[in-house]
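In structure tokens, the next block holds one chain alone, the form predicted alone.
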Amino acid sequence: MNIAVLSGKGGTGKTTVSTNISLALNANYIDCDVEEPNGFLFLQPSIDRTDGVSVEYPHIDEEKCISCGECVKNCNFNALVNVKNEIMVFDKLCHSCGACEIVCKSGAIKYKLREIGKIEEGKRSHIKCTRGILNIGEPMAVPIIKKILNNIETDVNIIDCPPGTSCNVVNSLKYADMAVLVTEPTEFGLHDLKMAVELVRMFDIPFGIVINKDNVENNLVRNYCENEEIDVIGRIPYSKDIARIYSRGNMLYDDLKYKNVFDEIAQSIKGVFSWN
């Protein structure tokens, strides 16, 4: 069972919720926010395995290339350009679709591999922790996300999704059985929450809302959830004490004052999704 934790924007507390409910549910933690994988800073697992992630890109054999330009015409991603009868390759734009190799009649195109990031695995106590890391300057995170999620355990998994509603989130949600949306009670938070709700509804999976930095005086999100008949499965109070614990890199679940907050969210998840 895969539980995706996502938010309409960054900075809402998505990783805080993901890491702490991993402990509350005794579930595997998987950080798919590969551009900014912060979960390990809090869980601090002992890393026992690292694998590189590579993608294919075209290599032009200049001795065979006749500069016909067929590869350029058939590249939908502008990764190939014909300049003064020479084919130039922009490897970071390549989506490894293979079209250029297929249409090359002179056999001048072969594919090579280049590393774009890595996947680390480790354990915190008996919880398996996995994270993807995209190399700086690399534009495409999806190959790393797919490699992580194609190999996850058939167990209870918490998927810490990238922020927003981009294709990185969409590719993470493809593997989810349910979703937890984290938001904050501000107009910006509500605006982006609505986009996240629309995205999750497209996948037709059950979901609930966790309100972070909850201020009882502000009912923006709660009013929205009531009107949309969406379950609010948890509230994390607005607190300087929580901010201090977070800024020190400590887990809220390890603090007795806040452990029950995430235990209640875990119970709500089980209730909302009828999970035994």
Contents of the next structure:
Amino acid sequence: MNIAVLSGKGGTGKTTVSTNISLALNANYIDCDVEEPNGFLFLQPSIDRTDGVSVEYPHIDEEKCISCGECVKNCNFNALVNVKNEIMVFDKLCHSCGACEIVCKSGAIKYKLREIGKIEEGKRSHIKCTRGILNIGEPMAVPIIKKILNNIETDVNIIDCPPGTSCNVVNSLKYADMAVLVTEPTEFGLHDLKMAVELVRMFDIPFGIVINKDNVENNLVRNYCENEEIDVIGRIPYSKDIARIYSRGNMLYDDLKYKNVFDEIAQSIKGVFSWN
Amino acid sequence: MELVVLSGKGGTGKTTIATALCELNEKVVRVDCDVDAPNLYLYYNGEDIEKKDFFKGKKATIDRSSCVECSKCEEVCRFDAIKDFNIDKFLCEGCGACTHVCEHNSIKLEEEKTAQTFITKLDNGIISRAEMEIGSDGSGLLISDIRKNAKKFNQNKDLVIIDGSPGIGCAVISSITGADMALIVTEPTKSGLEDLKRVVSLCEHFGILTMVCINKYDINEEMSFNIQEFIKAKNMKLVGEIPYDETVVKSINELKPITLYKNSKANEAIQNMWNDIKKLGGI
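Show the form predicted together with the partner chain, please, because up to now only the form predicted alone has appeared in this conversation.
What follows is the whole complex; the chain from before opens it.
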């Protein structure tokens, strides 16, 4: 059972919700926001394993290369360029698809490996925590996300997704059985929530919404959910005290005043998705 | 002169600040590079004077009438996008490897529209922006495209302010490439500092003039102090400390730039910051 936590917009509280419901549900925590993985700052697991993530990129054997340019012509990512009868490789643009090797008639293309990031695994008491970290200057996060999610446990996993609705999120959602969308009641929050809802609907999985920084007067998100018949499965009140706990990197679940907020979300998750 | 507003962490107030900075200038070209969550244009009632389809991604399609189900395409696809001779559009990266191994010419690559780009005319300038098809990739290329569009409409070489996207990946790299200076907006939280460190490293990697401002600096003064120390150690300039101000939420929900709220503390701090940025950047 994989529960994806996503948001459309950044900074709405994805990591707050995912880390705290991991504790409430006793579920594994997986941070797929590899450009800015912050869940471990809160969960503070003891890390007992680190694996590098590498991608392949083409290496041209100059002895064999006849500079025919077929590889350049067939690279759809502009990673190969023909300069003065020599093939140049821009390794960061390469998607490791293998097309250049297939079209090279001289057998001049072999692949080399380049590390683009790493995956760390650890434990907080008996909860397994995993995160991916993209190296600075590397553009593509998807290979790291795929590697993490291809190897997850078969029990309950909370997937903390990247913000937005593009390829990084799509690759995280592909593995999800259900989704929790975190939003905040502002015009910006609602605008981006609508895009996230559209995305989740394409995947045809059950989902519900958690409203963060919820103040009762301001109900544009509530109105939207009512009109769209989407379940609001939890609310985190607008509170300076919560902001303070978060800013220090502490868990809200460890605070008796807020523990029940996440226990209730955990119960709603089980209820909405009829899962026990 | 191009100024890119970045943040590492999402939700720190990039768009609020980028919009305010735009309003403090008579002539400015606005570029919304947060193509995943484009919020800048929501502040304005502009008129879309140019609208173009953006095709960058390609997707493979299989003609089942000539397919002999040899499975070679499935074996060669490194993205697991082909299952039972069907192509998963979300997973296909359009590389074309499958087309090269298909002996029956049953697979074609087709251009796919991944976004729409807009030039929106305002009373005091333009916004170059895009709306992405949900789930599309290639946002780095899309960002290069909307920055190019902005150039076309900027023959007077007016100041360009770019609202970047969160993170450090392809979208952010495309937003920084070729810009003259970066303003990083951070918040005084443990995650804020962590993400600040990553985006600062990225700016160092690109060797771009980098300034930092702490938004809502007074929600955790101890953490703000830690951020200041980090900025000092990196020899970067702290150009602004913007206080927490409820007026900002009000301004977002009324969809009016914060500069229109004359009594706002945040507005005052942003104006002072802009004076410092202008000095540092030689604007």
